[in-house]
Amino acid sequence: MADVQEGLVVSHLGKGIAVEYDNQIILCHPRRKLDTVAVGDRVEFSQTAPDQGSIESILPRQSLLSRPSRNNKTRPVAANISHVYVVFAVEPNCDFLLIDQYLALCENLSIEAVLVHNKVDIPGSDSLQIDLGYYQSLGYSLHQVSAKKGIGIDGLKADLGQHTSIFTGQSGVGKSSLTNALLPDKDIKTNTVSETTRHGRHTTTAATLYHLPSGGDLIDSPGVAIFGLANTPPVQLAWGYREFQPLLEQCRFHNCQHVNDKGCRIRAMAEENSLFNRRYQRYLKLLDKLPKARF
C-alpha cells in the first residue's frame, strides 16, 4: 500500500471527495466500510495517481453537524466546526423558534454560536432589538451587518479570521451574500478546485471548505438551512438552554420536563419575565417536536 498521508476534506465533488494536501488537491474515494466523510474532515489518504487517492480513515472529530435524511436517520454536513454563525434578517421575517433551535443545538454539541443580523439597512430591523438584547445578556455575541452596504463586514472577518466556521440560517437572509463578500473569488476557488481533479463538469453538491483570506476557514454549505434536533433527548434539549441551565436543579422532581410539573423552577421564572416567557414558549414548542421520551 502507498504511504498515508494526512489531508483536510474541503468539499465533494460528484462521487468524488477533495482532499488538500501540500497546496494541491487530491481527488479521493473513501474505503467501502469508512463512515460517511464529512467536509472538514482530516483523513488519512494513499495517493494512488498523481492526483488521485484512496481515503484509509477518518481522524478524531472535534465536533460534528448533521442534518436530516431519509428513514430518520442524520447525515453529516461538516466537522471540526468550532464556530456556527446564526444568520438572521427582518426579511425574511426573524424566526426565532429556528434560532433558538441552532443555539440549544450548538450549546450541546460544545460549539460556540454567533449571531449576525443581516440587512441592517432595512426598515423595521430595529423591531429585533429587544429580544437580540435578551441574546446578548445571555453571553452570545452579536454582529449587526448588512451585506449589500458593506456595513459590519470588516468586523465580521476579524471575528471569522480565528475560528472554522459556517453560516447557518433560514432561506433568504443573505447567506450567500455575506459568503460572497467575504469571498470576492469564491467561484474562482471552485473551478479551481474543479479543475485541477479534472471533474470540471461536476459542481458541489454538499458543503465546500475554504480559506479566508483575512485568515480562518469558512465552511459554506448551501441549501443546508437546518440542523436536526433528532438525536437531542428532552433534558439535553432544556441544558440548550442558557439561562434554564442554573434553574435546573431548583426544580422540585429530578426528571421534571419543564411543562405542567408540579415546582418547575423554570416555568416559574417564565410566569416572572416576559423575555424569558417568550424563550419559554419556544422551547416548549421545540420539546413537542422531539421523540417522545421521558426524562
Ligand SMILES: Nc1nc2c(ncn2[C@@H]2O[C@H](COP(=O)(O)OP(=O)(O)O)[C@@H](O)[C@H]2O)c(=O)[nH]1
Contents of the next structure:
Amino acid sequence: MADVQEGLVVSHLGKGIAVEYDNQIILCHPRRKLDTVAVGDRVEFSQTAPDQGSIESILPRQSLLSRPSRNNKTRPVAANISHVYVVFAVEPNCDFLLIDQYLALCENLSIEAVLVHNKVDIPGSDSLQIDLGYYQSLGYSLHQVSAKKGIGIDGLKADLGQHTSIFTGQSGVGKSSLTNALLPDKDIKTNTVSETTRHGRHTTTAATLYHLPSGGDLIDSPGVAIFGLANTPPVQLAWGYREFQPLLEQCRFHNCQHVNDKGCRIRAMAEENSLFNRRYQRYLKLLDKLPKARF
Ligand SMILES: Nc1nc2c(ncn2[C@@H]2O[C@H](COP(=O)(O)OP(=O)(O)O)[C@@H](O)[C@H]2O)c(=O)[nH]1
Ligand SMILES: [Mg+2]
Ligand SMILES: [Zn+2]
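Show the other one: the form predicted together with the named molecule, since we just had the form predicted alone.
So here's everything in the complex, that chain up top.
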C-alpha cells in the first residue's frame, strides 16, 4: 500500500470528501466498503494526485452524532465532538422538552452538553431563570449571551477554545448569528474550501468543520435536529436525566418505567419537589414519543 497520511475530514463536497492535511485540502474518495465518513473524522488516506486521495480507514471515534435517515436507519453526521452547545432563547418560545431531549442524548453519548441562553437583550429573558438554575444545580454550565449585542461572547469563545463543538437548538434561536459572531469570515472560508479543491461546490446543507480564530473547532451543521430519539431505549432516556441516576437503583422493580409502577422512587420524588417534577413530566412526554414496540 502507498504511504498513508492522517487527515481531518472538514466537509463533504459535491464530488468527494474534503480532507485537511498540512494546511491543504485534499479531495478524497472513500475506499469501497468503508463506513460512511463523517465531518470531524480523523482518517488515513493515500495520495493519488497532488490534491486528491483515497480514504483507507477511519480512525477510532470519540463520539458520533447521527441524523435519522430512511428505513429507521441513521446517518453519521459529525464525529469526535466533545461538547454540544444547546442554544435557546425566550423567543421563539423556549422549548424545554427539546432541551431535555438533547441533554438526555448527550448524557448517553458521553458528550458534554452546555446550555447557551441567547438573546438575553430581549425583555422577559429573566422568566427562564428558575428552570436554568435547576439545570445548573445538576452540573450543566450556562452561558448567558446575546449574539446581537455581543454580550457574553468572550466567555463563550474561551470555553469553545478547548474542544470540538457543535451548536444545536430549534430554528430561530440564533445559532447562525452566534456562528457569525465567532467566525466573521465564515463565508470566505466556505468559498476557500471549494476554490482550493476546484472539485465541486460546497453544499450549504452539509456539515462543515471550522477552526475558530480564538481556538477550538466548530462543526456547523445547518440541519435543525441533528439527533433524534428514535434509537433510544426507555432505560437510556431515564438514565439521561442526571437527577434520576442515583434513584434508579431504588425503584422496587428493576424494570420500572417510572410511570405508574408501584414503588417508583422517581415518581415519589416528583411528588415532593416541583422542579424535579417539571423535568419528570417532560420525561413522561419523551417516553411517550419513543417507538415502544421496538424495545
Ligand atoms: N434580539 C436578538 N435577536 C437575535 C439575537 N441573535 C439572533 N437574533 C435574531 O434571531 C433571528 C434568528 O437568528 P438565526 O441566527 O438565523 O437563528 P438560527 O435559526 O438558530 O440559525 C434573526 O432575526 C436574528 O437577527 C440576539 O442575541 N438578540
Ligand atoms: Mg441558522
Ligand atoms: Zn421507577
